[in-house]
Amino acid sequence: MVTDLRTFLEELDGIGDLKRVNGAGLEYEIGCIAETAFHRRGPALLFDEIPGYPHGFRVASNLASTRQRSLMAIGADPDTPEADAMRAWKARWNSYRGIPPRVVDASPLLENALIGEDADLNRIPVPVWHELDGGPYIGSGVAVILKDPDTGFVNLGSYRLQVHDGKTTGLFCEPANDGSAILRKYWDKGQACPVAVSVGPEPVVFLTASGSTGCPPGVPEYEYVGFLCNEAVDVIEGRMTGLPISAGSEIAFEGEVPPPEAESRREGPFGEWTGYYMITSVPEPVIRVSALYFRNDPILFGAPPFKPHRESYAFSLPMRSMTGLWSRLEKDGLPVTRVTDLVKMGAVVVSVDQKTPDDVPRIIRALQESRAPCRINILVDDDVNPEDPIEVFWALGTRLDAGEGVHRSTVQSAWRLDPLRTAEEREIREPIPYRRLILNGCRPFERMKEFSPVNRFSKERREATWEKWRLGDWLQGGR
């Protein structure tokens, strides 16, 4: 079922994976606690008794920042190993059939409806998530809702939104995103673009809006969520824009985005998922707020990015890599058995089951043409665990020929969060050169039979010994 945020928090509480924190301040304290818990693989967090706000006005964070909670958020068994989860997900993804959202008349979201001059974002506690942020950001755990004026296509995107004042937020949206294309259609006509924002939608709605669940390009996100959950997402129509807002949302607001030449404000800095801040604030479009809705005792859903490690601040399964790069390689007939993120920002690992001498060269050529924002791409044989950085670097240290196995690639990219961009380049919205490295950590195909065998017992002998001696009773880890 499409579980709302409150139900998901109750489920986490039921298994002892939720920590309640009372009295933390909006400036830095909530963000610092969330960052510390993330890096120590701590529980999900629910903040209450926030100074300056009524009891019950809460902030939740770190909801899917471990693999177990990520699996729960998409309705899967939290104890499933990543490799098994990815295989099952991929099989399901290949059978995609969208289920459109269902319009309903009533929702707890409408328990408090503030229209026009009464709409005031300052009613909601919004943290300053990182130490160097330019202000509070209401847009992290959000779904920004836009509708194509020509086709009627409804797009959900998770874009960052800085609160400038009670009636205005910033809107940072990368030029390559579907949301940018919709905005430009209105702006090219000299019109403001209608927008609705769900703050604290159902977790699977946020994860799909952020791209974490691998929604394919051109597929409506609400329909994709319906497919994942085997049931339609309930939505209400916004009173000001008519845009579909998920009925399970905790908080939502509506408004319009005028053309940048009509109104822009400097936005940022903001600590991003790359592990860096943008160097300076940059002029960005704004949302002029015309309506605010929230449930009684609302919960703001925070998904602030933190410096990456093996887990991810938003979703700790590599669905985006699987459904994007992996699927493209498979469509080209390449023997790729897995694509995963070695770290969430830094290296993608491609597992290869070599069948012919041309398999690895063809994969390298495909990676050279890929536009994925990752500077290091590593190929390994499928006897290497792509989740384990020690195994991956062992393969590189023993199988990489530095003379033949190192390849470079340059593509054009409009990715403005690229940490290597200068302050001046951050303001450029057109593509500029983006350089990547491809490292071949696979054994040479012509030497596969004679290559030194790996110093480890066979899988069959390990499993037989495991069962006979009941090693699982006193050893942790796999066989």
Ligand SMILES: Cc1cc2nc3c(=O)[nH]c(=O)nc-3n(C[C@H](O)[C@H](O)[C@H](O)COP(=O)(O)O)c2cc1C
Given for the second form:
Amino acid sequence: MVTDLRTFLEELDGIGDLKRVNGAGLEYEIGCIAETAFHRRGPALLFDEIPGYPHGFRVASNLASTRQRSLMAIGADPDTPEADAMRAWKARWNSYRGIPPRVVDASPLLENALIGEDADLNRIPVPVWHELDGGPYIGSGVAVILKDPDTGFVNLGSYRLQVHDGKTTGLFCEPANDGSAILRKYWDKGQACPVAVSVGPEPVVFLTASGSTGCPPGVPEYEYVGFLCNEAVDVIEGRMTGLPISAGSEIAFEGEVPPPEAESRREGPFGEWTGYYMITSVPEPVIRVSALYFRNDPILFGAPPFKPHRESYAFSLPMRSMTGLWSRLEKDGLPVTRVTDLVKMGAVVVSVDQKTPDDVPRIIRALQESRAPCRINILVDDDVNPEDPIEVFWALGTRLDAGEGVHRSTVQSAWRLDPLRTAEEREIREPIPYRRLILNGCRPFERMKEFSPVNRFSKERREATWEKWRLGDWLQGGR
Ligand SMILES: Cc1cc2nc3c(=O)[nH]c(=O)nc-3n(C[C@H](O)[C@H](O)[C@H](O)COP(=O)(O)O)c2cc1C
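Switch from the form predicted on its own, shown above, to the form predicted together with the ligand and output its structure.
Starting with the chain above, the whole complex follows.
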């Protein structure tokens, strides 16, 4: 079985990486505790005894916010070092073979099935996650399930969902996402789009729906989860829509999304993973809820974004764009050894093992044309640790020619959450120009041999000395 949320929490508990908090309120205690734990690299959190709700109606948070927890969630060894995890990940990514989901009849999710009038989202405790949020958000740790009406392709995505009332949520889906393309197919015919939402799916399903496990475009997310777990995901068919809902879900609801001209509501603001609130007055589509399901003692999966820090793994495994960018550069025969997002969607570092004088110029050209939304791209030689901002800035401060080494390009981007967009630009759903900077922090190829040697002992001598003098007995942090 693909590990469900409560089994995952038990596993975390077993290794002392889960903190239970009783009695915290939905406004704003749960959110503030979750944010503080996130910034202090604290444990996963499980809130119970939530005022106004029965004992056992719980909220979990901070679940995939460290590398260890993210790796555990996808069934990988949590102690794998960062660089190895990325390499192993990419190798796996390139050997994709999907396993379709398996339809089953029974699921604990059906222990409580509230259909039609009885479906009331207020039965579920939903926190207001950030101080300036426009309301409670049931959608953060979710998989929103949509089916292409022409091809039957089933898409999963994580889109934020604000609870407007017991029967209505908002739906904020970026225009470039696959989910938006499916919604538009229905709306163009004046029809409402059927939808199912798993709130608290199996963690690997959430990570895949949210683009955090590198599911390539055009690949159905359930099949990708099957590939990751080496077994089919069990799904039940929703009673109202027939859409496949993962059977291990804690909570789920079904409904439809009317065309925005027929019904839209203002939603937000919501604290974003860019580290800002997007303040906009644009009405967004809504989900009209027709059925609610939950397990006994349900657990809401909260994955609210917080202002990122260096080890922000909330959506932690390589983002699709980064894995895709790396593979594209490699396919072009470019000697790229790592692609790392130093700041999510903000700064990407490309490590280069220069072999010819053309390598760096070719990589720069490829980055100029790349569609990955990222404002700053930095090239470094592979003697620099791309994970360490100080090392990256050391390389820039000592190897960047601030004339010839600085490049710019303009691409088209539909990324509405871009904090640099003006209030008017946030209302535009079509792609608009997006400018990016490329900084060449590599040593000039023609001077590689004579370039000043780096003032550090060689790796071999350091390792031998470490062993002989047993430096690990009194020094932290490894050799
Ligand atoms: C915690 C979290 C919240 C997210 N919230 C949103 C959101 O509100 N709207 C959105 O369009 N994408 C959001 N994303 C990103 C999408 O889920 C991601 O791009 C996904 O790959 C989209 O899937 P699709 O292209 O199949 O529709 C979020 C990602 C994470 C990790």
